[in-house]
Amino acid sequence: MNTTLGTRIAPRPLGLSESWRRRLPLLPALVFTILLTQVPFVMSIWYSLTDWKVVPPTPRQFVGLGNYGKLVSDHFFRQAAWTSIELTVVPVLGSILLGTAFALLLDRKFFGQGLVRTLLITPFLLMPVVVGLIWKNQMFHGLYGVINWVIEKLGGTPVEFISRYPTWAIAATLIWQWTPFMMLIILAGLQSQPGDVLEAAKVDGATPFGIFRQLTLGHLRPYMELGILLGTVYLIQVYDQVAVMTGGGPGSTNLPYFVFERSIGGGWDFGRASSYSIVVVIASIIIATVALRVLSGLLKGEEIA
């Protein structure tokens, strides 16, 4: 008689599934992240639907989308939005062009390459407040700034860059800080080029400029797109350089600093300031979504290659 037929399979003990056992240690971090990020965001959405002024103290009243309806007619908001566009587009384009130029110079072997690369990366490692103070006090200062010292040596007249050209001064500072970031991305793209294709182009008699225009530039396109999108996501939120260099003076107030002025910076209108911040967050989410799609496509392309 076959005794195996009478063997009973022991029931599995009741408890969590294997997948939930793996996820359980991550739940505290997930809950903490939700509490730290999403709860304040939901509260900001609620505040944006109310008329809430702290000074003078007034009762909080629900106004629905009234604060958002006032955005279009708010001249100062439109001006801050335009300044944000300037402080995003100009630094991104300037840093991507300079970053590409430096990456092309570093994409070759020479003595001291590692030292030069480290020195070029340094500006991106500095804190934004430090960068703003350096350029305000050591570069743009009217009396002892480096740029005005050079202008005087060339026979020119010193220029008060911060007061006369505040937006362009901040944009130049951001270009200096973000050029290393773009350089690293473009350099990674240059070093991923297939060497056999470049050698074949040289054998066929292609000039260096022709190789760059027809082969390298097309290969670098997704890397440039990635750098532009990531730079846009971060630069649209610039606050430190504006606060340190100009203090939100005329022509230099962007949306993040505008939200600060309308809330804890003296305006104390938390309802309308929250609606402004929600608009900035939505714009950042849209840009970040596009950036993630580009990054996903870039990684898929690398896997195929």
Contents of the next structure:
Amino acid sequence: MNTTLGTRIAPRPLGLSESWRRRLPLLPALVFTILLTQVPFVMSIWYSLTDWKVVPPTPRQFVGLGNYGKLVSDHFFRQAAWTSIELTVVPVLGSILLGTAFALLLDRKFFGQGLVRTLLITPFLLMPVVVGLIWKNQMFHGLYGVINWVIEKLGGTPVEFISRYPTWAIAATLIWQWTPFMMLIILAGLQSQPGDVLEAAKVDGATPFGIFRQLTLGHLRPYMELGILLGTVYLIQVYDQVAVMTGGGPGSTNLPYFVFERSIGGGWDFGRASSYSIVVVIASIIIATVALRVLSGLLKGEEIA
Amino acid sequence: MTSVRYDNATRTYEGTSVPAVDALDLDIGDGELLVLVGPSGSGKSTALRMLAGLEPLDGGSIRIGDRDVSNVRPRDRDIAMVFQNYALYPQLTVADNMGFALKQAGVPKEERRTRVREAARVLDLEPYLDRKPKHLSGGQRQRVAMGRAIVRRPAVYLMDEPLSNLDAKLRVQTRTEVVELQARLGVTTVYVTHDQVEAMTMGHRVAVLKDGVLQQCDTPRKLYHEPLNLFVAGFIGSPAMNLVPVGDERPLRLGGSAIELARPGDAALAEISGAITVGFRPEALQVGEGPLRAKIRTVEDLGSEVFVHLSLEHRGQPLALVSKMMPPFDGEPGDSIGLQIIGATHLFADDGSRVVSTTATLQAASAPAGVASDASPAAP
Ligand SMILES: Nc1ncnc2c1ncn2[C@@H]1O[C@H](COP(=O)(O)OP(=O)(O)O)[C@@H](O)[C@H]1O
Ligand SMILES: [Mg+2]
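Form predicted alone already given; the form predicted in complex with its partner chain follows:
Full assembly next; the chain just shown is listed first.
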């Protein structure tokens, strides 16, 4: 391991001491990061193997995989897991579709291009809590939300979006926030498509839609996969919008919010809450592993081409 | 009938003031292989892309057959194009690359397959039909690009430097194959190259471009022997023609010798005023016996022929000349040696246009020029 790394950096193999001397300056940061991320993680694993209720205070007891065994039959956990899947799949697919549409519109020269692009990116630059508040109060609100104002102007009756469709309301917010990210990835993909290939297709008689379907889509596939995987890893852990917009209201409790509810949010059952979070982490790790493989495949593909 | 006609066609790119192709007039016959040649940046690709419909016209028109295609989309022009970097569809297999245009045209699957097979057989691509382009060598990719064009029977083939990414040997070999293929298919072809050897060996006619302006369009033989101007004279031929500026003195002098022209040249000379450039090809300059002395700089012995690079003092400045000799030649760099002109000699006027082509001989320095020109049946 040391030697392979050493040979890749320099043509001559480095001695062990030399390679360590080079890495020494990185060590404090590395140790700090490990302490900060891995210690709590390991502690969570430990907690998840115990029965530990804080209110009323009971002594912590090692129960092995008991908490995980209960997961399967826990109706609330299954509900939260399903909501997590909904709140991940819908926003990811929605934002990749919208992002692709915007990227296709942006992938040409027009007046004010830079300004439009910057404006389209802004939702991604907002804090999730702020996004949640904007949508809850300015957009979805039953009395003074913009959407209901439009609906009334058009002669419809106002809808209490957040209480009637809590999960969809959150999903819409997430789509709004994540579309710019997908758009940037797809735009990078579009702009890396060689111009002469597109010209060859034009000369070969393909229509614009035919070119998109037969060539561009295939070219974009790895970029879409990357966007989907990165989006999934992040969105599976969404907490802010749920907390701000519905507080886990009817059917919108996803796993991260469920962890909160069962622990410091009032449940005070740290043992079981920890087991939920471990499940989320494992799911994220699986997705992230696939994501990294796709990413490295993408980079390798560029090298060859 | 698929002739092609550029009529005053002009293209100026956005953000530039000089047209990349300036009022191009060109007629290409049915089944002809016309080569567009010129130095880099002379507008060859632009001219081809205008014909393909990939660049709009800023003036003039282009006809394919009887149809004015100036405002027709590329896909409706019935052309096939081979790109310099091949522009293969990276996600498609070789077979799908070659069948792509047929698929767009709605050709049924079975017929598509037979036509792709047929083209693959011609191009020796049969073993690679299921591969993706990135798993092919440069030469194979080039053939796929050709194959993509020949599975179709378009009105015109357009090729933009299709051989420039091949190594020298493969290039010469493929050159012949392209010529044979074109002759067999009989499809009108416009072929772009910056390599004048490629142009001369491939083209039925060759059009020479410079700075977007057409200089001359003629058969290779005529371009070589009767270049219309200094640019064509210098561009066509390797090594290049010896071009000697001789100013406006009469008689014409090269170094210390007088250049004596045969009758027609002499008469034409009397008509020209202003500075003149004298041009003669390397094979028209003989090294060995001769009235003018020059120093050998280098000798390139290619086996079948020898190029002797010479220098001499001309009008107070060093002048480089090249001679092409038949081997054996045993001069050494540094030797002083005699020169004589033994072949066609061209005179170019001040504006670069060729005025006359004739034969000339060099006279010894001591001979008074006026006397020499009267007493001179001395061509070797
Ligand atoms: N897309 C473009 N925008 C602006 N100028 C261009 C563009 N493409 C080519 N040119 C210019 O037009 C001229 C002719 O280019 P080109 O036709 O590519 O020449 P060639 O193929 O003979 O090398 C060059 O001066 C080049 O810089
Ligand atoms: Mg070019």
